[in-house]
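Single chain ahead, by itself, as structure tokens, in the form predicted alone.
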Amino acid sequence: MGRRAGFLLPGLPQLLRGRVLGGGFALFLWLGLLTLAVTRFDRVRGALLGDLDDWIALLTLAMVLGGVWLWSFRAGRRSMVTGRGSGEGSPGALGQGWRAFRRNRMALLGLGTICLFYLAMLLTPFLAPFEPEFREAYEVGGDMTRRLAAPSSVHLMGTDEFSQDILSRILYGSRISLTIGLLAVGISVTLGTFLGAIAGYWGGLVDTAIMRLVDMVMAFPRLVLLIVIVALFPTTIFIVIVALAFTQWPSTARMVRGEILALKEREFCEAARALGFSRGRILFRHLLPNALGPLIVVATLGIGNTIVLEAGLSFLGLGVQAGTPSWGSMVSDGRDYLMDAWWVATFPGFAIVLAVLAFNLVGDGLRDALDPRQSEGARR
């Protein structure tokens, strides 16, 4: 029966075995995407002849629908054979960390919210009620009859001062805000990890030089340094990503350096040196993998912080180019209409708060799951 249920309706086998959270999320996601494919069938069919964005949305829709069905079917069959859930027998530290993480319901809620945000970002061509418009078209004599329209059945979140649908701009703006947060943190974590690991393991003059560079960068107020970098170069998405990454890597470098300094005195590192392994192999094959736990937590928390920083730059007019939808620029555009049209700034601001809160919940959950000593201390 479990296999038949998984074949007919993804998530149902998990619900039948009491896994309400996982099964409910899979069922909700699969039915929601199936409803989207049916209600927006014309857009889905037209995506075959569309541009790259349409193809990405189409492939995402097909892969997620197939992936959720396959996961539910295999998990239902595995639970029939073993009599347990799909993750109960996961061996090793990774499996133990996942079991500890999924016991934190708030962290799972944050993870589900993040997945929905990025899924909505990829499916924007199908989800957005209206196509994106350019402000110049309205400024040169476009239709301004829907200017600052209140939320309604046609415009669920209202319109802005250029008659543009707020919900559509939030969906398209998620591409800017979420992508900038992910790429900037990826660059900063990579650079900070590399420099921090070298400084911690080599020591001496190398450690001194890198740490003095870290101190110099951290001596400047982050917002002031961001404004200076963005003001010196043409405002593009690439410059914003580089500026955000350049101001965040020092904290990662200091954290990784501390981890490497502690790990290189452990017995397994001494054994690797006794066996004649090279410094590079010891560092990248033995030390860094053992420092990934705190690094993952820092990266997860850093994405939320980066989204806030990008929103602040856009609010000050130093973010992405004018007219490009991003959550920060939308909040900035709506600050003059807070009393008469509160929805212009409120809904983008709520998207920022929800995304940052979700990343922080996941970061806290990972910290508790990957650092058992801290979670035990919290329980005490």
Contents of the next structure:
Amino acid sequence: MGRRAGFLLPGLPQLLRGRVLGGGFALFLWLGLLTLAVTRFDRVRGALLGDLDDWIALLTLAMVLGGVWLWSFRAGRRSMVTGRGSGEGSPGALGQGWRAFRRNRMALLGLGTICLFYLAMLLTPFLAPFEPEFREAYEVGGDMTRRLAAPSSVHLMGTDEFSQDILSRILYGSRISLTIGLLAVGISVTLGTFLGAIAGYWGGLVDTAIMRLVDMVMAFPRLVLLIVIVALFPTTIFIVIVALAFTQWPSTARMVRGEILALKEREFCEAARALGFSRGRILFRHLLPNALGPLIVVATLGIGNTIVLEAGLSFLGLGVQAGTPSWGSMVSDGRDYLMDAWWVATFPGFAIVLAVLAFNLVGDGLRDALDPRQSEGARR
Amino acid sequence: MLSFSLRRTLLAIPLLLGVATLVFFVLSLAPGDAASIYLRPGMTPETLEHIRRSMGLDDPLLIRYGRWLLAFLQGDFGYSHFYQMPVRDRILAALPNTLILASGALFFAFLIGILVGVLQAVKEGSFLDSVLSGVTLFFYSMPSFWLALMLILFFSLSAMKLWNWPFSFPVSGIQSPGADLLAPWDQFRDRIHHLVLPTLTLTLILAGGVARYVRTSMLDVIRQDYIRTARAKGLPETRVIMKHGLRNGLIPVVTLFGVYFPFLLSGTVLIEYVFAWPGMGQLMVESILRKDLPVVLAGTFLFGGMVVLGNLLADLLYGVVDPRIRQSDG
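Having displayed the form predicted alone, please output the structure of the form predicted in complex with its partner chain.
Below is the entire complex, every chain and molecule, led by the chain shown above.
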């Protein structure tokens, strides 16, 4: 029964076995995407001849539809055999963390929201009802009442001063916010981990030099340093990402250094030294993997923080170039029409809040699941 | 205690110097220089070169750095070509406005944050705890500039035009036009009115983070043995919490002051921009857009300096409330 159900509808075998959350999400995702593909079939077919964005969207659609179906089918079959859900064998530290994480409903909700956000970002060409630059009122025979139009069935979130559809612009704007957040945090975490680990492990003069630099950068309110860097250099998306990364790595470095200092004194590190392993091997193979938990937490919370900061930069008109839709600049556009058209500023702001909230929920959940200090504190 | 404070203070001085150095070199990396302000159509390259030389801009970087630092240490922050006045005077005019806004928000944010956090910790796991957790995380995740716009929408525009509320708060500036002519008491009320919305925005943004931290810290304390002891010897619950719990649970909150200070200043930049509040943040943003480099240089340093001093203050306070810190420090 379970096997056939998995073949027919993904998520159904999980639902039948009482795993409401995973099964429900899979079913919802699969049916939603299928509906999208059917209702906008023309657009999807046209994407075959489209640009890179169209191809990415097409690929995402195919892979998620196929992937969800395959996962559900195989997980359903496996649970038939073992009589249990997935996750057998003895899990490592991260595996245990995932088990703890899975029990946290709010964190799972956050994770689901993040997945939906990124999925919507990739599928934007199919999802968005209009092009981001489409100015309906200014077309031939255009209707000027379409400017600042209230939310309706045509424009679900209304239109802005140029009669551009807000929902479409939010979808297209998600590329800026979500990508920059991920890239900047990726760079800063890599850099911060590397420098922090070296400072903590080598000590001495190297430690002093790196940590004084950390102190200096951290002495600035992050936004102030950001606007100075971004405004004085020619504004490109590259500069924004570098500036965001440059202002964030010190906090990661400080955290990693602390972790390494504590781990250095533990027996397993002593054992590795006694075995005559090289410093690099001890640091990267033995010490850093043990600092991975707090690092993941810091990175997740950092993405949320970075999205807010990038939105702030765009709001000040210092982010990516004007014209490119981004959530922060859309809020800024709505500032002058707050009384006449509240929807222009409100909806992009909701997008920011939702995305950041999701990352913070996941970060909190990960901290509860992974951070040993936290759980030690709870046990005490 | 004296030697502890002295040592911490002395440690802050090289950091301040480092901050000034970092600001100078980051700004000198930027393309274009201060002479471009004088660029006019039809100007020959030779004239521009002459201006640059007379401003000392063609000297080597290190010499310029030395000269700037020397002047800086003597309190000469340079001359703003836009405002046609010394940078120091311009900044001294803006700084008090920022400090009023920031200190008010800091006070209320810690007041509300501590109250909510302690309430959550005491009622851990209850419905109230979950609701408050959701609310604090919501405000914690919110971009300050958006919250500011939403508050304007509700408490100023809608309140006045749609709902006919008897009050509505002003949304820009530090006082109404012509407020100088009012009686002192009315002038004061006018100022307070203008403070309400910016302070409320900053408070809400900060309080969420404070509450989250206080909750964790208090939960840590409540699980300690001495709290169990206090309960076991039959003390009333309020006394256990207020006297034994709160005193220990709030110690780490002092460090939070240092952590949140830069966050607060970042917030003031955006809030001042939204509310046209004539403080340091607005001055910085405007000067950056105008490429008024001397103001940017001094302003950035000042922000850095405020954070260093805020951290120093938090350090010293920590030494006051927790004697162990002083001991371990030697």
